[in-house]
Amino acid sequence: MSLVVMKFGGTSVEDPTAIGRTAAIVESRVSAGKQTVVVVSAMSKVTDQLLRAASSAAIGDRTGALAISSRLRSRHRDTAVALVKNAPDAAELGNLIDQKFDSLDEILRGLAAILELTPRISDLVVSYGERISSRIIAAAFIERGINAVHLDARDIIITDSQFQRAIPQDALIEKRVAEHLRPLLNHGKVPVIGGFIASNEAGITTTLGRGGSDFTGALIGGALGADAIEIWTDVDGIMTSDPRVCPDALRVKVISFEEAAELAYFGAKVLHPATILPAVKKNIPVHVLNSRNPGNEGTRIISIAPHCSSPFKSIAVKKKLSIIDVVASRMLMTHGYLSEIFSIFDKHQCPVDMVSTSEVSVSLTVDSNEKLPAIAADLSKLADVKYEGKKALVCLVGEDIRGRNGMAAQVFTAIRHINVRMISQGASEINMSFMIDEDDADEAVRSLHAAFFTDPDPAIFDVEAQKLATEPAR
């Protein structure tokens, strides 16, 4: 019997209608004889509202924080009432929701008293989104005849104690999955698990970082040795570019793990950058699918994708970046100089996206954040430093870019009307990236898309959908 792990994002569980669609999709997998594990996010926008409540409480706005909690309580109770009609089950679920929100309110009152929001408390507060949504969804599944059972993710996803972006402990996860999850599957159950949340070995709640529900699905899929991992969202799959920027963007039918990881890291919103790593280790195919259009085949992510006659698979953009220029005319080639520079970024826990060096300078790109002044101050002890914000990194991903003659000329001819600040080519066989002003990003993507996707490979891209969209109505 094949085993599938299905992860549903916030928009796929945002209200009773969406949860009904999700239940139908899960039921289709169960009816097909598949062992099924379901991982769910918090309802859409709930995590943001929980963070807002915590921040309000931490500055002493107890009334505002509790008002947010009250609205969330009502939303979850109304959703439960709409989904669960069996009176005893509905009463039990309603009581559980009230208990969870009573507990949350106590935490918010405590924050308003101590006026300090630590990463540990932040993780505890935001965990309520998935803890409650997974309970409601499990009950809704049972109401519809699915043999569902709720399982707390904190019992199986074990991490270190790096709150807000905890690192999973693979060996412990595999052990817990074997102990707690595998027996449920063997008894024909459909486990429903909240994504994003976890705990350390002491049982203290942690989280995997924003977008971590995808990561939860992949971790569970890897630990179970699943036959497939399905990421259900509100788009038809990975696209050649953001459809909001390029209305003629195409769905990518199939892509390699490596290409998908590059796109995820460099701004593609469909996947969490770390999502596919557990799948890569176990060679488990990942399918990106649309819960609002479940008949669409989505995008399949596999180890080695078929050859593509088109040079690129997709264009991603990462905005809100800064360029830091470090200039030291006589120190660049000094032994240990680059190590000193990168040790400063390590000290401030600031990842670097792109690096370019010349004889006298080093340029680096980083996410724009409040740490930049402190980073610049430390760097200024080594050399002259300046930084510019409001930059965007445009990344083109495809196979064997480095081996295609004249590719760089074609790319930069397509955007010859746009000033390019930094270029990275050759570091990766599948990625060509460059840095431009953020205001020019959309125009650059449209120009590149027009230049490279006029004759797409029908084996890789959903050309038929494009034809149907452009054919005149009869």
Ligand code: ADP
The other form holds:
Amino acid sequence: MSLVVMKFGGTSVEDPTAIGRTAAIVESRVSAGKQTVVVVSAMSKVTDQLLRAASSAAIGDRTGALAISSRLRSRHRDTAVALVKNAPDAAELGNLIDQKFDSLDEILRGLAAILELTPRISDLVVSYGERISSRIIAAAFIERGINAVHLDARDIIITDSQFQRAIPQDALIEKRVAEHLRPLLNHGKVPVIGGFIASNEAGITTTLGRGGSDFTGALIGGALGADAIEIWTDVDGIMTSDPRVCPDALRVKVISFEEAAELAYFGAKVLHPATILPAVKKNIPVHVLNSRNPGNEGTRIISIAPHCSSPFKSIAVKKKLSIIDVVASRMLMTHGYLSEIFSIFDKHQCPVDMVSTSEVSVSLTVDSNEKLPAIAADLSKLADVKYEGKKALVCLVGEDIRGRNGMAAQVFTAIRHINVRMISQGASEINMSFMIDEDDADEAVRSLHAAFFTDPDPAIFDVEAQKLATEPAR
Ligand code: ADP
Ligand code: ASP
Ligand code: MG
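What I would like now is the form predicted together with the named molecule, since the data block earlier showed the form predicted on its own; can you produce it?
Time for the whole complex; same chain goes first.
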């Protein structure tokens, strides 16, 4: 019997109508005879609002924090009432939602008293989003006759204790999945699990980083050795660029693990950057699908994608970056200089995206973060340091870029009106990236899209949809 892990994002569970669509999609897999595991995000925008409530409380705005929580309580209660009509189940779910919000309010009051928000407490606060959504969705599925059962993700997704971006412990997850999840499947159940949230070995709540529900889906798929992992979202699949930035974006029908991972790492929000890892380890295909358009075939991510005559598959953008210039008065490319620089980034646990060196300077790009002043202070012991925020990294991804002559010239001709700060076509054969001002990023993507997707390979891109959209109505 084939086994599928289906992950539904925030917009796929944003209200009773969306949850109804999601239930119908799950039913279609169950009635096709598949063993099915469902992973869900918090309802859309809930994670942002919980974070806002926590930070308001921590600066002493107790009333503001509790008002956010109260609005969230009403939204979740209304959703539950609309979906679950059976009186005893509805009462039980209503009580459970109230209990959860009562304990959330207690935490918020505590934060307003102590005026400090640690990463550990932030994870606890945001966990309520997935803890509550998964309960409501499991109950809604049962109401529709799906043999669903709720399972707390924190019992199976075990991580280290790096709050807000915890690292999964694969061996422990496999063990917990075998103990808690597999038996449910063997009994014909459809487990419903909150994504993003996890716990350390001591049982303290952690999270996998923003957008982490995709990663939960892939971790569970990997641990179960699933036949497919489905990521259900609000677009038709991986597109040639973010359709919000570039309305002409085309659906990519098929893409390799390596290309998808590169796109996710460089900012294509449609997938959490770590999603592909568990799938690669077990060679499990990942499908990206649209819960608002379930008939569309979406994007298949597989180990080796077919040949593509177009040079690029997609363009990603990572914003909110900073560029750090370390400038020495004379060449200090002496032995150990670069490693001293990197050890400072290491010490502050700050990953570096891109590096470029010259005779007297080293430029590095990192996510803009609150550690930058401390990093700069440490670096200034070695040389002069400048840093500047509001930068964006644009990344073009496609197989065999290096094998094609003149690619760089074509790329930089397409964006000749934009000032480029740093360029990289380093070790990876499948990406070409450059750094520009954040304000220029959307325009750069549109110009590149217009230059490189005029004659897309119909075997790889959904050219038919584009034709339908542009043909005059008859
Ligand atoms: P979910 O809540 O389902 O996880 P996300 O908002 O995290 O959904 O991701 C889906 C969004 O990713 C899309 O609405 C789209 O704006 C954005 N996106 C960015 N780059 C791409 C891309 N290359 N292809 C498709 N979507 C993209
Ligand atoms: N709810 C979490 C977030 O908004 C995780 C996710 O949706 O994937 O980041
Ligand atoms: Mg997401």
